[in-house]
Amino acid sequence: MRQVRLDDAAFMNQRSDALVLKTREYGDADLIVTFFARELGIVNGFAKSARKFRSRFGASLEPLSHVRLTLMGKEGAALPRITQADIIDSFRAIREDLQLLLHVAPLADFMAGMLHEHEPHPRRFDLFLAALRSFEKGAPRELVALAFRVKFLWMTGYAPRTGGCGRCGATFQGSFALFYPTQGTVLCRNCAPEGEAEAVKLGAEAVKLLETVKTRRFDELAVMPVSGEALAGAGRVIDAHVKRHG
C-alpha cells in the first residue's frame, strides 16, 4: 500500500466548521476522512491512529458529525493531517435510525457529487446542516429530502423549471404538466417536441410543491400538508433531471 507522506516544510493550520461525509480505512489504524467544511468546501484529511481503541478523536469522525475541524498541511495539499475535531453536534439519532439514515446518506452523496473539492460553499453547507437538524427533529423525511435537493439545485443554478413553459413562458394551467428531462423544463403543448418519449407527467399539486420548497424553510415545510402522490411526482422529476444534467 502506498504510504501517505506529509512534507515537514511550510505547514499551516486551517480551521472550519465541518460535516463528516464518509471515512475509509487506511493501513492498520488510520482513516482518510471526507468532510464538507464551511470555509474549505469538500476536503479529505488524514487521521493518524484514529481507529485505535483510545484514539484522541473519539467519536468525532463518525459520518454526519458536525465538528470544529483543524487541518495541518501545506496550502493546497491533497491530504492534510487532521490534528483536531471537536464535536459540535453528533447527530447520533440519525445514525442510529436505519430508515432515517437511508434518507440522509443519499443526500450526502448527491451533494458531494455536485461540488468541486476545495471550493467553499457556505450557503450550501448551512443548507445541509439545516436539513440534518430538521431530520433529527422528526420533520417529514420524504419532504425534507425532496426540499433539500430542490434547494441545492436552485442555489447552484441547475434547478429544473417547473413554474411555466421554458420556451414561451406560458404559465402552468390544467390538471397536469409535462416535464422534459432533455430540456430541463416543463413545456406547453405548443412548444413540446414531437415524438419526445421521456416526458414526466407532473400533477398540479406536484408543480406547486416544487415551486414552494425553493423558498420555504424546513420548519415551515414540516407543517405543510402534502400528498404522497405529489411527493412521488416531484421526486420523479428531480431524479430524471439530475440523471440527465447532474
Given for the second form:
Amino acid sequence: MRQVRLDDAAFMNQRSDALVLKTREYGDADLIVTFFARELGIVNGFAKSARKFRSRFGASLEPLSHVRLTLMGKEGAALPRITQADIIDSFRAIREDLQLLLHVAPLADFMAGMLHEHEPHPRRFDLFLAALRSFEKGAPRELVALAFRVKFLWMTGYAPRTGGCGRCGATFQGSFALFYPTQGTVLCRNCAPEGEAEAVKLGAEAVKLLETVKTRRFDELAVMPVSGEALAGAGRVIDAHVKRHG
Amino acid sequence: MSIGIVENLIEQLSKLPGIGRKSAQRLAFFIMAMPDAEARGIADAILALKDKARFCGQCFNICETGICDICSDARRDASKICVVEEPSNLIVIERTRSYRGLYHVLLGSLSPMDGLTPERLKIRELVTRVAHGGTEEVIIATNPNTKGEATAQYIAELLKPFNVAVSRIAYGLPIGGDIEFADEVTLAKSLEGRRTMG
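Same protein, the form predicted together with the partner chain this time rather than the form predicted alone?
To see the whole picture, the full complex is given below, headed by that same chain.
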C-alpha cells in the first residue's frame, strides 16, 4: 500500500487564467515560462519537452498567449511543473506584427518589473488583458501604450501627479506645466524648487491627456483625437517618472 | 585512485546544458567503465572540435576550412539561400535531401520580448551576401515561434530593396498526428496555408 507522506497535501494543482510573458529555453527541448496569472501573480513554470513539435503544449506557451493554466507543485514552489495550458486567446495578430509586438513587449517588461512574484493582482491582470485586446483590434498603439502605463501606475499608487501642483494644489494654468521627476508631480512656479534642472516641460494638451487616460476605457481612447506632440510629452513624463520611482 | 579525479569530471560534465549533477555522476562512472579507446575517442573528438572547428566565412555553418563543404560545392544551386537559426537546423534540412541551395546561419534569433538585438546575429552578413547579387530567392527557415517569426519579418523587411523573392517555410500540422490534438494556433495557421489539390 502506498504510504501517505505528511507533505503530500502540500502538492497541489494550481489553476488560473494567465498571460505568457516570457519563455526561456532549458535543456534540449524544455522551457521555463514566466506567466502573469490572474490568481497567482507572476509565476515561473517548467514545461517539459515544450519545444518538440509533438508537444502537447503546441503554441500555448508563446509570449502573450492568454491561457487557462494548470501548475503542479508545492504551493509557492519556485518552479512548479506546467501540466496544462489551454489557449483562451492567442493574440496572434500582435505576435505576428513585429512593429506592434515591439510596442507591446516593453509594456510586459514594465509590468513585470512593478510586480512581485506570487502576489495576485486580478485588476492589473484584467487591465493588461484589456490593453492587449485593444492592440489587437487596431487601436492607436502609442495611445494605448501610454494609457496602460498611466492606468497601471494609478492602480499601484505610483501615478505621477499632473492634475495640479503637488504642493499647494493650485490648478494648472497657462500653456505649459513643469513636471519634477524627483517630486513625482507637477509644481507651480511658486512651489518649484530653485535650480532643479530635471523638470520635464509639459504642454496643456499633454496635461489633459494624462488626466483623461486614467479614467477612459481603452475602446473610448481609440476614437479620441490626440496630437503626436501631446502623446510624446505625456510619454516623456511617464518615462522620467518610472525611471526615477519604478 | 583519487576521488578528486572523478569529482573533477562530474563538475566538468555538469557544465553541459541539461546535465545536472546526478546525470554528470552517472556519465562519469559510465566513462570510467568504458574501454580506454572509446573514452579517448570522446576526449579526442572534443579537443578536435575545439582545435579545428570554425564558422564558414560565407554562411557561418561549422566547418574545418575557411569555406564549408556546402558553400564550396559547385553542384549546389547558388541562386537560393536558406536562412536558419543554428547549424543544427541546417543539418536537419540537409537530411531531408529536398533542398539543394545554399544556407545562411544566423547563429541565433531576435527576441522581441527582450528588445531586438540584430547586431548579435549574422543578419548584416546576409544582406551583404544578397547585395553582391546572384541570389534569386531567400527562404527563411527560422523556428515557427515568436522569436523565429520576428527574425523572419525583420529580415524580409531588410531584403525588400533587393530584387529577390523572400519566402517563409510553411506552417502546419506534423505528419502522423491527429487533428484533434492540434492547438488552435497551429490549426489556424495550417488552414491559412492550405494548398489546392490536383
